[in-house]
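Let's start with one chain on its own, the form predicted on its own, as structure tokens.
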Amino acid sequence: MIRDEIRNLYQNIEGCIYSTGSEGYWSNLDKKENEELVSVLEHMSTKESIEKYQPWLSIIIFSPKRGGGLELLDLSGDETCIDYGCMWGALTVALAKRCKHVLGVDQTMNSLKFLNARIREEGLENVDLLCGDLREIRNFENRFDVAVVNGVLEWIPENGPIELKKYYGKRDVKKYSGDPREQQVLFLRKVHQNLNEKGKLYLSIENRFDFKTFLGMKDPHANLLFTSFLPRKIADILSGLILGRPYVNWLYSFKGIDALLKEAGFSGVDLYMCFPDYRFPERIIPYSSSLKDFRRTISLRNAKGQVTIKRNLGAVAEYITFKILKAKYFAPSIVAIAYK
């Protein structure tokens, strides 16, 4: 069993957490904030900790909508799964409630300590957590029924610690080696190898040609205008001038994701349009289907309940793009189910 293998190979840190010895750091929070969340868990629940210190994360971590896309996997309940870049467990917990066993892998120890406490609160006994670099963990060849790569692929070419609040859109002079696409393909090949012959990959990512980026929404990884859909060399120059580093968080179109996954060894790929985005998938539509019954997903009100001009323009643009023009190519996010 995978569980026995993990426990024999790696050092147990606490609870269901094991370590490869290659701990790193990637988080929406800085290190001090992450420490604060974890430090109070002896006398406070994970939800109480979030509500007190980082309330904006509550919906991101605990919303049941986060796992909506997992229905595409048609799970039987007997699957062994691996969640790459599991963080605070938005999909790990959802998988554990649907499957036989889940291995969550992440490089940030405090994220896993938080998730360990959450798993304990949920009464889940079918989860193990492994702290290590996603790109360097050993090969579990042909061992998993399901692999999840949720909002992770675009970050694979990054190196070094990332405190997103201090990094997103901020100047930080860095150099990189290797081609981002080649590194993403190499990672996906390892994911492919770890799946058994009937294994499936659930991959979700922003669409490079999300219609909102043409209307002034900034790139979700660099906080720059237009970099996601510009030619790579031009995006590199723009990022270098403003941020001091190349543009490496490569996104893809539907066609591009299909080609990438097949180059990594997957035999078939089912593509889906995801609205309003993959993080909170309220509507998932097969890319091969018609948009004749499309309904607006952008609310006219913002998070404060206010009707805004920006929201109205976004809703009108969404309606025109998908209901009238039926321009599937510009859907906000992509979900791919790929087969070994």
Contents of the next structure:
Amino acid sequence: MIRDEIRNLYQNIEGCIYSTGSEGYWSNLDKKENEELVSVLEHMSTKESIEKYQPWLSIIIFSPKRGGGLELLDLSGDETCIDYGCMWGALTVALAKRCKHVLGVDQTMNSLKFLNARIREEGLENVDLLCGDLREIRNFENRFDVAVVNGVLEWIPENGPIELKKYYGKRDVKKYSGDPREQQVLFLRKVHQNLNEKGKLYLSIENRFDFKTFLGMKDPHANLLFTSFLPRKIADILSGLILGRPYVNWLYSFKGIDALLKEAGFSGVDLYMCFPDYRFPERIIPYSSSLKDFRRTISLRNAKGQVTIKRNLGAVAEYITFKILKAKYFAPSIVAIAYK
Amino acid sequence: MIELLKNCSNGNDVSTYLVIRDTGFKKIVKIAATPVGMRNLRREVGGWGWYQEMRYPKKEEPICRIAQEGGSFLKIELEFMEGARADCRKGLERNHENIRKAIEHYCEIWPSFPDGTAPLHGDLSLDNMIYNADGVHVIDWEHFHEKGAPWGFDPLYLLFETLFLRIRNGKRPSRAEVAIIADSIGVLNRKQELQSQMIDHPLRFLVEFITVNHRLWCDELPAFQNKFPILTFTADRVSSIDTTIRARLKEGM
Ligand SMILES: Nc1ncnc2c1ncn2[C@@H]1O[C@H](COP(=O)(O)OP(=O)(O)O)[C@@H](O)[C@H]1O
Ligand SMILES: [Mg+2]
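Given the form predicted on its own above, I would also like to look at the protein as it appears in the form predicted in complex with the partner chain.
Okay, now the whole complex, with that chain kicking things off.
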């Protein structure tokens, strides 16, 4: 059992959290904010603490919409799963509710402390959490039926602690060693090794050629214009000039993701187009299918319920690109189900 | 092959999928992992059970069944209904024939209890109707109640929901639209005598019934107003629409 293995190998921190000793930091919250959020959990529920300190995270953490893609894994309920880069556990919890066991791995201890509290509130007893660097995690040779890599692959080439608000689009002079793609393949190889014969990977990531990036939406990882689809060398130069560091958050096309996964050892890959994005999917459609009955997924209203011009333009562009032109290549996000 | 069709729209906490096997066999799968979503799916199973008995009495296999059930997870499977869908955005006039068929279907299938109530579908809109050679097929039973509202509530809801989409930006209902509503109310009333409020001021009746009984659909009304666009009409608007319909009904009598 994975659970026994974790318990024997690693130090228990609290609840179901274990540590490999190689803690890091990656969060949308600053360290201080994260500390505050977790410190009140003794006398507050996770929902209350989010409402009080970070209400904007409420749907990101708790919305049941987040797990809408997991059904693509054709789950029976008997699976042992691993969620790489689980953070606050939107998908960890969704998996735990319907599978046998889930191991959530993340480098950020305070994210795991929050998730640990949430798991307790939900009454889930089939989750273990491991704090450590995803790239250095030990080999669980053939142990998992399901692996989840949700919005994580593009961050694999990063290093050092990241407080996203201070990092995203901000100058932070940094050097990297190695080629981003190589590191991504290396990581996916581990993911592959850890799956058993019938194992499947759920991978979700933005499309490098998301139609919105051509219309002036900034790169969701660097906050720069056009960097995702420009040739990597040019993106490097742009990022170097503005942010003082090379561009490493590499995204891929549908073909690119397919090639990456095959190179990492996966024998088969099913590709899906995901609208309006993989975080909050409304429609997930096989890449092989036609977009015959495509319906608009960008809502005309923003989070505050107001109809905005930007939203309207987005919705029109979406309609033209997919309903009229059926240009699948430019779908906003990619979901891949990869088979060992 | 699997496709996500809808994901927790209107806060129903239900994800809906279309599954197509290599053989071409299709089915619909719905899942939920919250108490609200699981309650909706249980209602869906109950609704299909009732509808199947009334609509397809000879059919033995259940159209809708529970496929996987856990403490905080529920998955159901539904037979796929082949057929055409109406485009509700086209409004009442261009959907006249679809509306007529739907109302006829209601009259044929829905019984009325001695106290004048009837089983409630709760979201009888053109979106939830499939048309094929065997007639009308109603789907989406997430709001089913065995004994919910007065007989005739569901078709009234259908009429005003369809009307709403055409007149939400302040337009007045056209003569033809008013005629369709009035004639449909006439058809219903001939089948089964409607409560007087449903004839005298049908829209006000709908709005009031939903507001007072919102628990049939959802615990908290505010969260629900998107789901029920007709609740956004002002009282003046409601009353002026009701007046034109009443006038037309009098003409017809
Ligand atoms: N039995 C069915 N046969 C064919 N299509 C269906 C069936 N059930 C659902 N669908 C499709 O899935 C969509 C969403 O399902 P529905 O039951 O209407 O849920 P919702 O409450 O989200 O509207 C429908 O609009 C229809 O396209
Ligand atoms: Mg529906």
